[in-house]
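In the form predicted on its own, a lone chain appears below as structure tokens.
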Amino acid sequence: MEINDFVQHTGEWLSGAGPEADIVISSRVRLARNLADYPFMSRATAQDRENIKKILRERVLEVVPQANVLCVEVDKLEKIDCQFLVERHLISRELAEIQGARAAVIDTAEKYSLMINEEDHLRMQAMQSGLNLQSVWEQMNRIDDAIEAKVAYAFHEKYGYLTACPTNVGTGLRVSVMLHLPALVITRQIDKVFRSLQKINLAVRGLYGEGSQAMGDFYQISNQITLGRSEIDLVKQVGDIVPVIIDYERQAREFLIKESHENLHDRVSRAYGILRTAQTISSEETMHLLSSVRMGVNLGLIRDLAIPTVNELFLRTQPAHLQKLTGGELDTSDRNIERARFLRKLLNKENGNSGAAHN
């Protein structure tokens, strides 16, 4: 398999099947770990570098099946493709932009994926659609335990596995949910429920993750602190508030239904109009109106539209997608004309030219 394979297709994450997806776009559980017998990669050299990746890679190709994975030399990477992975969630950012010799081993359902020679040397993840954190920690948890029957991780007596960064250290495991918000935005509680995440130390990060930009109502909700609890505890801890934050959601959508039903209608029926029209749009208003469109369908607002294809929208209008699909490289403005035709070309034959929103 190659990364242009990926194109025509999306993984599991985003097929919107699983419990809650009306709101909980995926569960992911990451975990963070070192060799011990290797220098931290802010201290390892060129050669270090070279030895960690074959060492990680010829082991986790030894616990992968070998026939569902794709090997990527991420270095070797043409630009476009480093962020063709990182629109899709299968690659971090850092990955892609930092120097030296680096990997990522794929599943190719995309239900999990390990970047070699990240900020630590092995950063594994895996991803469900919905809110399924217990089924995802129990993947990632067997693909972990073969690793480690392998190699030697970085482990201390009394603070357990040794990370790069502090607030990794003891388990390095990241518990995250991804919610699609935009009623709480729309009523403007969203600051709210979010000063009350950092209270109890979980944090919120936009699509791609930390320092990233909240578009598309799209926000990650994650543990903060690693040390001194265990993986359970922190599955538990994100899977117990991810239900109350869903609760908040659903209960501003029905607010915005009964007190602003036609501002609500109104707002609908426009982004959807935009998109099916619009002979130039960009990344960022695409991914705006597609969170309306995504909350109108799910509040029945919008028919024969399914969610699984808003969701690959989201997905295949990002600049790399979008140029993967075309073919070749293209400019912004080209972009735009592109997104745009893609867009009116799919919504309408997904429609079949027919008026799409209630009255």
Given for the second form:
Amino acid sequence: MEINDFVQHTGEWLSGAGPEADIVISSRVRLARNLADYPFMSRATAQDRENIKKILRERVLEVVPQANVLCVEVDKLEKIDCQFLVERHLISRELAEIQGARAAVIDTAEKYSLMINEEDHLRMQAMQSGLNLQSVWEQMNRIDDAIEAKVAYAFHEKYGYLTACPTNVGTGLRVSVMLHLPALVITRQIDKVFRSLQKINLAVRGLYGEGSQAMGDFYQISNQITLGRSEIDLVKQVGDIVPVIIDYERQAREFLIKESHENLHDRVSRAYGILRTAQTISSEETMHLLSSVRMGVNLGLIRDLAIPTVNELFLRTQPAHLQKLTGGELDTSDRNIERARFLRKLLNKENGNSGAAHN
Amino acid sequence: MKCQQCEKPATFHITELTGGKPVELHLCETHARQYLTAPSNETAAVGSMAAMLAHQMAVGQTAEELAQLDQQSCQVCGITFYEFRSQGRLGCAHDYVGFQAQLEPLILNIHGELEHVGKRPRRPAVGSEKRTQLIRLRRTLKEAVEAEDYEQASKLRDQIKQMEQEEK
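And the form predicted in complex with the partner chain, for comparison with the form predicted on its own?
The next block holds the full complex; its first chain is the one shown before.
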């Protein structure tokens, strides 16, 4: 298995399967852990980093099925491969951008991945499509238990698992769901939703986590607090609020259908039209239009396209994916042309309508 | 809608609520990123949130107290509280003990709680004394090498090796 083998696939978490998959793209949990006998990353020497990497990689590989994972030395990776893994949410932006020895162990089915020498010695995540927080947590917990049997984590009787940043101390657990909320954005209710989420200590982030923006109307909702509540409680806290937000989004969609059906249908159809005919298109415009198309498919306004295909397009039109697909480095303007070409090809093949492709 | 700062389409619609009254901004991706990563918007990242909180906690203390506090360093990893305050990241597990008095208000501010109630390692905790000693020894070794005190360095190396062996 190599990185390039991922190119022709999309991970399970983008498959559009699972409960509430029209709005909940994926469920994800991550754990932060540190080895007890090494300093945290900010004080680790180059030698420490090498040792941590070696120890953790060996232990992790004793625990996960070796045939089903890809082991990546991130510091030896080409920039485009790093970006490719970031776009797939298999590694974090931070891991891609920092310096020094670091590694990732990635499940080839993309149901979990482990990062070594990120902000903490070990950051691991498990993910699934749709609303499935409980089962994602159970999978993560099993992996954590198995690794814990082999290494000594930094743990304090009172504070729990110790992390480099006090914002993660205790459980080290971040439970998150990625939601697609276009109707709440159109009806300008999204800020209201966010403010109420913040009041109950939930964080809202964009598509690529911390500090990123909500491209394509995708939002990640996650717990802010990690200490003083059990893992099960935290899973439940996020899990309980999701149906409420889903309900808001559905109401907003119904409102749009009822009160401004023509406008909505027009918006969706224009978006679809542009994606099928554009000759050059940026990544941000693509995301923006795909968001409308995705909602259009879910509302039955577009009938010749399936959600998994739309999900796939969100991923494969991103810069590193596009360059992997065309097999070479492209500058922005060439990328925009290739992106348009790719979209025309895929969307016109999908609906069997070859007319638009000749425009 | 066009971006307020260039000709590109505005795909980011930001409502800034931190000022007196809400301000709406319509920006393209590039300018939105610029706007959101500008120094005045540091709160976006949680890492800097810890640093920011740590700064806030310091308000009310005299400059002298602060300077004293900032000079305190961890006997295991050597990080000073000032370094933590500016980068928002601790240097080692022992900091939670060494800076306990300063960290507890911060932790309480972030989480509203001070005590972990979730899962615990099943294996019995191996003497944490020994672990912090290992970290300390490795640091002293590095310093000895840097000071070209190779005799001391080789002693330390043997000591570390022996401790690591005992682990297994």
